[in-house]
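Presented as structure tokens, the chain that follows is alone, the form predicted alone.
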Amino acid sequence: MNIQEIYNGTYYVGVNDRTTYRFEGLWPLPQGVSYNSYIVKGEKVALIDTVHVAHSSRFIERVKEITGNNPIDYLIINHMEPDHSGSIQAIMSAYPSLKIIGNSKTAAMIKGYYGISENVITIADGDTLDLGGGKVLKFYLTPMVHWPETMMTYVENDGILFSGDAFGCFGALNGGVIDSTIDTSQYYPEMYRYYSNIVAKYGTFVQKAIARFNDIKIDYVCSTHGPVWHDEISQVVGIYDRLSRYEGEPGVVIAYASMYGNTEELADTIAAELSRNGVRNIRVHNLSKTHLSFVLADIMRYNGLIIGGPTYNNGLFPEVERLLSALKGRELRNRYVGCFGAGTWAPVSSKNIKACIDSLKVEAVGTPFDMKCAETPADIEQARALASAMAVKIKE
């Protein structure tokens, strides 16, 4: 069993999932994912969130290892997404006397998903729940991080924040749970990818949530995915803070599609010129091969972006169009963006990409251009000019 005490009567009772191929049916999980749940023991016992229904039996075994034959008094629901609420019915069957704690939007979703309306206690922002034994829980409503009902629960005397999906990341927990006991380097790339694909649209609300805890002592951040953060809280909050302000690190992502390799040559020409101009962080992605989730993670991380692709059916190449749609859905801003295209007999790609760029809150860089057929000296010159213009912005 992976039962671990986090601090002073707070326990981890989550589970790992190394079987699911795609999170939300969209995002690959090469390192799996954890569904985190916690127990806080005072004179009464509170369970914080549940896990995906596929793991409910294992989850209940872990809960019982902590509680034994004693009851659970409260189930705190910070987030109703089914990967966290899916075992509500199972836990209620095991502990029929427990009371569910959530806000008004939570209560409506519990009834909608699971038909449960009895023994549900509705709390408001700032309400507290005294478990006895010095354990007082305080509730903070944090709507749209990243659902409307999301909230966080804080153990006042112990400085423990149960943050829901905020500060989470992909990646199963391989033995240890707390950051001080594990190699956390594997989780930071997955944090960028998690934020970029799950939370990115809601940066304004993440900022509001972060601001609420500026003056509160927090020694442990217990998210619903990934490690419990203790030693590295400042790094983790810093990443979420920067990403939610759409603040990019110096670097350029080149995201391209190429049917027969000619557009790819332009992408390589641009990358080489960026390097000659002193740009060190360059990430080149073939949109037909690299999953969109990894491309978006780099775009959210770095402040420069160049998009290229061939004309397709007199419009955008499908994978380029998919990327642009994703950027619009995430309301990308505060980026320098350039583009190029290609087409043998109807080269309109750069025009269409530029139109999408202009709909975002970004700064267009360089002169868009289209290559006809294969790369020529003139095309190379335009590619180098685009790269040089981007390098100037990045170095600023």
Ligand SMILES: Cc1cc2nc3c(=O)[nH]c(=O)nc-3n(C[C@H](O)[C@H](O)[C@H](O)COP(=O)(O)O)c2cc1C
Second form
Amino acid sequence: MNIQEIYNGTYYVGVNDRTTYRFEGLWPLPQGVSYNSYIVKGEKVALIDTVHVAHSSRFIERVKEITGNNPIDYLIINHMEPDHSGSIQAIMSAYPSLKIIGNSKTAAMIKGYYGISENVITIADGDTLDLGGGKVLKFYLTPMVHWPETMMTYVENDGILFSGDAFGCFGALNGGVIDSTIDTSQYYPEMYRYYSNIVAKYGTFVQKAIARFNDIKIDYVCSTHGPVWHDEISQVVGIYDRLSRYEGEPGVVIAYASMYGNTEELADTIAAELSRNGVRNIRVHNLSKTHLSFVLADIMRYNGLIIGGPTYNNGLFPEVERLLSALKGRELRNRYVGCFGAGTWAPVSSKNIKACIDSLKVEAVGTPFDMKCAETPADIEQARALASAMAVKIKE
Ligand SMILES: Cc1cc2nc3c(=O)[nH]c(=O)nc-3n(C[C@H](O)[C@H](O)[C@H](O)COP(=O)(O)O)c2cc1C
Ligand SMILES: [Fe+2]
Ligand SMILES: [Fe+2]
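Form predicted together with this ligand structure, per the form predicted alone context:
Full complex below, order starting with the chain above.
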């Protein structure tokens, strides 16, 4: 059992998922994921979000450990995505008199997903709910972090913010819940990957949400995935802030595909030349091997990107195409991006990749070029020129 008091009558009642292979059917979970839910006890009792439907019965056991046979008065829905709303029906069956609190956009979704329209109280931005016993909940509407109905709930006197998916990360909770009790280094890479794949498209909305909490005292950030942040709030908010501004650290990701190793050889040539030019953070990914979510996490983290791939049936290699479409989807910006290609009879890769780069708000670096068959001294020259131009840019 995982019941822990976080602070002064706020409890963790979430669950771990170490079984699901891919989150949202897309993103591998090598370290699992947690679906976090919390209870705030005043004179009345509020439950903040639920968990994935697959974990309903375990979840209700946890809730009952805290509440015993007493009722739950309110269920606050910060986010309707089914990884959090999936146990609403189970909770309603266990606590039929419970009132659901959400905003006007939440209400339509509860009806749509679960057929529930009674006992739903609609709140507006800035509204409060007094639980008694000194516990006042204040609601902040934060649309598109990461769905239209997303909101955050703040316990005024205790400085606890229930932030929904914001400030979350992949990785199950392995015993400890609060960061001060955990070696949190295991979660940070998974925070980059979580942000880059789940939240990245909505950077401007994350910025708006962060701005709303500038003048508010926050001692605990309780998100829906991963640890509760207490000691490391500034680190975590800093990561979300930088990522949502598309601010990259100096470093270069080389993302390539290769069928027979020739494009790969050129990628290594570029990497070696970047290193010779003093670049320390270089991440080389084979797009056919490394899952795209890890590649995107590095791309969101570093300010330089070089994409290469072979020509495939007069077009782009499928895995390269997939990467480019993911970059468009995330509206990648503030990056230095170069490219190269390969082919045997009529190469078109670098031209096609360059067209995609030009459609993004990024700065194109170097001269796109295509190698024919295998690396020649002239190709090596071009590769080195691209690497040198990139090295200058990312250090600016
Ligand atoms: C199925 C297939 C389709 C290909 N289509 C093209 C093509 O349309 N134009 C071209 O110049 N090369 C084409 N090639 C050659 C590849 O681009 C070739 O693998 C590349 O030049 C060498 O790079 P690699 O060793 O990194 O795979 C094709 C190769 C395969 C296997
Ligand atoms: Fe979500
Ligand atoms: Fe989520």
